[in-house]
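As a starting point, one isolated chain is supplied in structure tokens, in the form predicted on its own.
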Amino acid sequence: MTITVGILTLYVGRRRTIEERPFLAACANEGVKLGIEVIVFTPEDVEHRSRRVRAHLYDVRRKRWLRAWRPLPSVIFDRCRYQSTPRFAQMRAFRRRYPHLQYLNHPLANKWLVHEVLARHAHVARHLPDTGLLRGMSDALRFGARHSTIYIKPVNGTGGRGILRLQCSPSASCRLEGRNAQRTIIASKTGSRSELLRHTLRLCRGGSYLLQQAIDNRLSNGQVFDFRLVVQKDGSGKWTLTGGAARVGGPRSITSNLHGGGRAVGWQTMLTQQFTAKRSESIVDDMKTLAIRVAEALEQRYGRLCELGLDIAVDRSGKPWLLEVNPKPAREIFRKTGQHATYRTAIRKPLEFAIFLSR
């Protein structure tokens, strides 16, 4: 009998379009390789009564989608990724209506709550930056005097949107800059650090932000930059590395992020420009070490996990610090750095993970 996976999304905006569709495709174009069926679909598209849905197909051949009923998969492979959207809840609600199906992985909490299992490993501890929920100005005086310069993210942020950094200098002179909420790049202001502070809690008021100590990652000239690494689960169930790259931050930008205006480039070669061969190699091994940890940690704490996204920073003493976990992490980076047989592992891998679960 063929095994079917279904990959839960979400449609977006008024017209109903899916995300990833590219991605999506190339899953479909993998199923076929490994002799499975994947079926794409959102909560909209479920027909509880009959248990069926109306599902998204890729024709490989045709290079086009279809439409056509399905009988709803017992293997699910969730991509929705956060959105503070009535379409979000219908997610979780089908997560509750349907707990006995095979998901590939299991929700992870907020940056904060996230932040606060892995600090509770000792081996992943020591590599996660000085981190603090911000509730008022107490905690942000209390913080902002123990590091020169801060982070204030969303705690349910992605993508480096509503990000914001705190700059100051021995002279007390700082400056605030980042990004809205739409991921648009705000004009900065300077100032004392109080009234920074101050200006900061009016524009996170109504949501919540956590604090971060800034890593000195910056390249000479002045530009951002980190890592990204991809873990997943193979065919046997074990985690395993499925590769990395750097990201360098636009001129203007706070954050390294791609969607931002980042740009990829193969992280060899970003670290042999600040590092001895020899390091280098070093804190390659360092970083897949701590990557390994971090999903086996999340994965205990929640339950059963597929795949994560790791960003990373490395310091100038060639320390790596974990900055954030993106538990629905793309690919897009290996087909930037020009790693394509990576990204085909990267898209193949939970897939042969979904028919391991299925035996």
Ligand SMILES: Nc1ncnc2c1ncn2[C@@H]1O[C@H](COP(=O)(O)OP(=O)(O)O)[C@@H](O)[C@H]1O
The other form holds:
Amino acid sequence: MTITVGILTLYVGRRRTIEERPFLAACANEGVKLGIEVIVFTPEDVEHRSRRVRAHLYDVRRKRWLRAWRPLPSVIFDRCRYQSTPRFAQMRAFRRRYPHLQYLNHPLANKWLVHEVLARHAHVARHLPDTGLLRGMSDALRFGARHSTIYIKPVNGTGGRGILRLQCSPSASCRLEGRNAQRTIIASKTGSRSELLRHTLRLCRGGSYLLQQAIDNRLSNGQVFDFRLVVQKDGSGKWTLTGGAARVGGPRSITSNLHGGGRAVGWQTMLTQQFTAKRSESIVDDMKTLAIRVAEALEQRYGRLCELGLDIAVDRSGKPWLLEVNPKPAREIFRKTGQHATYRTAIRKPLEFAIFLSR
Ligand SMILES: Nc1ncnc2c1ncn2[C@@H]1O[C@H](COP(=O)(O)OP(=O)(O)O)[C@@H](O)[C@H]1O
Ligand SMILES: [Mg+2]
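Just the form predicted on its own so far, so send over the form predicted in complex with the ligand.
After this comes the whole thing, all chains and molecules, with the earlier chain placed first.
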């Protein structure tokens, strides 16, 4: 019997479109090569009575999407994103209704809760920037006194939205810069630490935010950089590093996200500009070890996972610091750095893991 993998997604916008179609088409393509069927559906496409779904299928030969009824698949790859939208609840309802299907992955909690889970694992905790919740002025002052530069980030943020950086030097005044919730770069502001912390609190009113020690990841021209690593389970259920690349933020940006103007660069290129070849190699090893430990730790807490995208900053001494864990990583960075084989591997691995689970 042919194995069917169901990719669970959500319609976005009023026109109920399906996002990341090129990625989904690539999954269907790899599926054909592996001899399995990949179908795409949303909770809205399920007919519960008959346990069927009106799926979106990609016709690999004709290169086009079509609709067809299929039995509810028993293996599910959850790609539902946008936790803040009302439709996200549909995914949770689907999972509650069908707890016995084989899910390749499980949702993670917000950035703060994920931080708390990871902080309990000593090998990972060493690589976590000092982080706290911003509940009011006293948290902000305490944190500001501990670190000359801090990041302020929404606990449910993505893509660099709503992130601020407050930088203070002993001699000069402080500077606050960053992006608003729409990801537009805001005008930077200078002033005393307490003035700018008060301003920060006003900007953050109404939301939940983290305070985080800034990792000094600035290049000599002031641009920030970090790394995106993708770890995935392989066809024998083992965690492996699929690949990674560096991202360099735009000229006035405090974030490196590709969607916020960041540029993807090969990680060797990035590392060997700043470290010896030997040191670069050991940094990659350290990042890889860290990434796999993070995956194992989160899996223990949240249930089975098949992949994670990790944002890792490397400081001037070469130490990696975990900035963020993304449970549903894009693979665009591999295409942007010309790593086409890695892009395909990153598409294939979850499907191979699905085959492994179905046996
Ligand atoms: N503590 C930090 N130190 C240095 N840079 C940071 C820090 N936190 C975030 N950044 C920068 O901001 C970017 C976005 O932060 P991240 O925590 O990954 O949130 P998002 O979910 O919006 O991607 C990071 O990729 C990095 O460039
Ligand atoms: Mg990120």
